[in-house]
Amino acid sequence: MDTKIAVFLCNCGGAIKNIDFEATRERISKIPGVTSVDLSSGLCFEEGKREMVSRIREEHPDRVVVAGCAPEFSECVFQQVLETAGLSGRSFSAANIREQCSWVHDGDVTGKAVELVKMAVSRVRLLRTLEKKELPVSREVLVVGGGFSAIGTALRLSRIGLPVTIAAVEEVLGATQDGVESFYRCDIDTMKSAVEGDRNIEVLTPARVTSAHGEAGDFAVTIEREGERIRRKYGAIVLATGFTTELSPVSVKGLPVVGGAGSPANIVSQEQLFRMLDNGATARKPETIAFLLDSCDENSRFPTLATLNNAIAARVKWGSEVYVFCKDVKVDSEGAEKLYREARGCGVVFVKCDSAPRLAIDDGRISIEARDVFLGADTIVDCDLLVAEEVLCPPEGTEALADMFNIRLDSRGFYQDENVHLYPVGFEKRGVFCVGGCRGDLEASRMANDIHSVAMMIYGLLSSGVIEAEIERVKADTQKCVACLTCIRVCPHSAIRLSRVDNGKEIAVISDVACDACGICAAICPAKAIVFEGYRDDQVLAQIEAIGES
């Protein structure tokens, strides 16, 4: 029996203007196979999406094929309304006649329109229906570290009704603070309460993870707590370690080395003159003070913040002269253009220079020299209070965590996220995430919004009990495969391992959970005994095929 295909075009609210829809209809509708053609203004919104699955159930196709935009904005959203029309989600084809065609050549473009539909008519005939399987998972969550951003997860993550363990390194939670989370106030010992009086949460302390394995909703994990090993069983994990901060040496070159012996009592952290500040400690009030910005680290958005505020609080509170060296002030983080304009406002003075600025010490007090680029001439100011930069570091663990989860690392040793637009709080393994400052400098609403993020994407992994896989959408020909291992090295989602077979030989075996069908170990396969659903040989072979035809 011929497969029935049913074809969507979209012109996606009149953005697509260069292709004659109404041709375009009716050549499809003479292609083999296809059983009718539906013209839509807009498939991607809810009105669209009742009507697709209304002409679904009226015409009773086997296959789909949706012509309009990208697949990886369209993809998903289309296979959810095959399903909730009856169809598997597998049963459908898109063609992209929009990036790929309407918005790249001048002119009419009808022809090629048609060509990419006829690709994707011929690529959905041969596209096979998947088994889907709903597998056990723990609903408990595991996180790791004991400052705000650990905490604040835990308390969301139980209020929607997760068990969750936090384990923190510290001998008690909450004892040491990121340098945002003490300089942005967060009520520490409130939330610290809220986890004491919430059964949903256990907390061991001090206690460090020294071994992970698994995949989503099935991770094994041993954390060593005072001698003691306990192994537990976890359905996600939370990377929430945070982030250190120590003074640059760049930045004080030619000054005697901070904390060494000699070193000058008047050279501080953002922290150390956030707590003078805040405490009244100093005996006598700086006149002058000079801050030094983004001399060595262009990529922080803490040390700006951090400035910014310190130096609005030194001229209220003690009413200093300050000064800031810098070479340019990011204020790309929320709230940091209001902070700026105060801060001109109240007295504060921005010296930009090009280079860094040099420095001295003149009989106890810190002279700086650096050429102001707007004046065009050296500047000169003597302070009695150095606030240094800071670099921001990743604390110490995070490598060992990294390799543990099979996870990547930036440039500066934080984790890597997945996709800092799309997925910024997961890692290409599934079931782990990470929050806060351990991913990078993050201020206090990005934080807060990391945490809502995580507790959503947890919450939608873990709170049915169950996953539903699909089974074997990739996987490796037991006759072809040799266990070179080139899969499992190139895998990014850490989804395949060797398993014997029942003859014994060693083969690679893709978990159905933590692939994430990205299609690289098919691709780079040198026996190619990786079959991946939906663009086996047939199939693409299938689209060349019918370019040819015309």
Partner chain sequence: MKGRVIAFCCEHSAYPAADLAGRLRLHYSESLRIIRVPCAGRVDVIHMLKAFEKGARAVLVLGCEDGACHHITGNTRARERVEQCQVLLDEARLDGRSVAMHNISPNAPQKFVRIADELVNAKEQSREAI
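Condition change, the form predicted alone to the form predicted in complex with its partner chain:
Only a single chain is listed, so you will not see partners or other molecules.
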């Protein structure tokens, strides 16, 4: 039996003025397969929707085309209408005669509208419905890492009712921040005791994730702890491996003095200075302290905060003369502007220089020379303590984890999140997330934001215990697939793997959960084996065929 297509024309409450709907109706009703054409002025209003449901129930069409506004807004509305009327939401196609016709043209607008409807009709005729399934998911979440953001994420997830495993390479949680909590501006002790008292959180230390595969809701992960192999299923994975810092090499007459052997004891890191200030361990208070900031790394949010805090403390506690050599002081972190003012207020001198300062060491004293941009002259400071510039680096093992989850690293080796504006904590691989320092230069307040958003996203993904998916929306034809691996190599969502099907043949199998329906694989498949329902070749080509037909 031929496919029966019902077309609903909507004039959008009169907003579509220049189309002759009567003429359109007449011309559309002649298209083979179109069994009814209805006119409406407000199809998306409650009354319009009710009317549409009853018309569908009367006419029993197999497919429905709505010609009206942009599908961006109305598609899901009409798909629901179809489902209410007993049709699949996939039996629907829109003809955008408002935004892409009536509102942008004068001339033969009616003619174009008819053509757009024809395009939609020829597509809708070829649509197939898909089965929807609820796939059970594991509600357990694996958090990789043992620092502030890892513990914070675990606590947050546990609080919203999801069981969590923390796997950290360190001997104990919070090892990095231990003793210098206020340097990192986090109360790690309280968080640690919260974890200890939380029966929903399991802690594995020192533990390393050695393999992982699967999709959102169903990851199979192997964790190794002291020779023991633990195999678990997780619904989602959060990477919270943090960052480390390295002292940027400073050279004196071409000889590196930091990062190399024989580095003078009076060149220190921010954390070392913090400890000196904190416990008063230094025998002699330094009279003059200089800080180097942002001369070789632009990502200086964290080092800037550390510099400001340490500089103020050195002024206040020791009364030292304090100089900060920097290109810029970046104060976009929370509270940074206030700290900067405070530092200026208590006598910290900022030397703005546009090139890296030159150093000379003579009998233990360090002389720093730099061209002050504002003075337009060279400034020379002799100091007895130099705080070297720190560069943020991804911790060891980042690359291995990225390989395992098939996610990208940015140019500095940090995790490259999917879209920094839209989904900062997600990856193109659904079900894998990253929070905190492992995705770059973040300070504590931003890490806290990350923790909140990742918890929300995971809650949305796993809380119901099922993921609803359309089955085989994108599928490789068993007969045609030659297992060339092209699709597997190009899939941006790591949704495809090679798998044996019933007849023992190895073919590309696309995960209904992980697939984000972009169709890159369908376009590139050299065997034309990948069928992407809704955007199959014939469905695309049918629209081209319909153009200009009369």
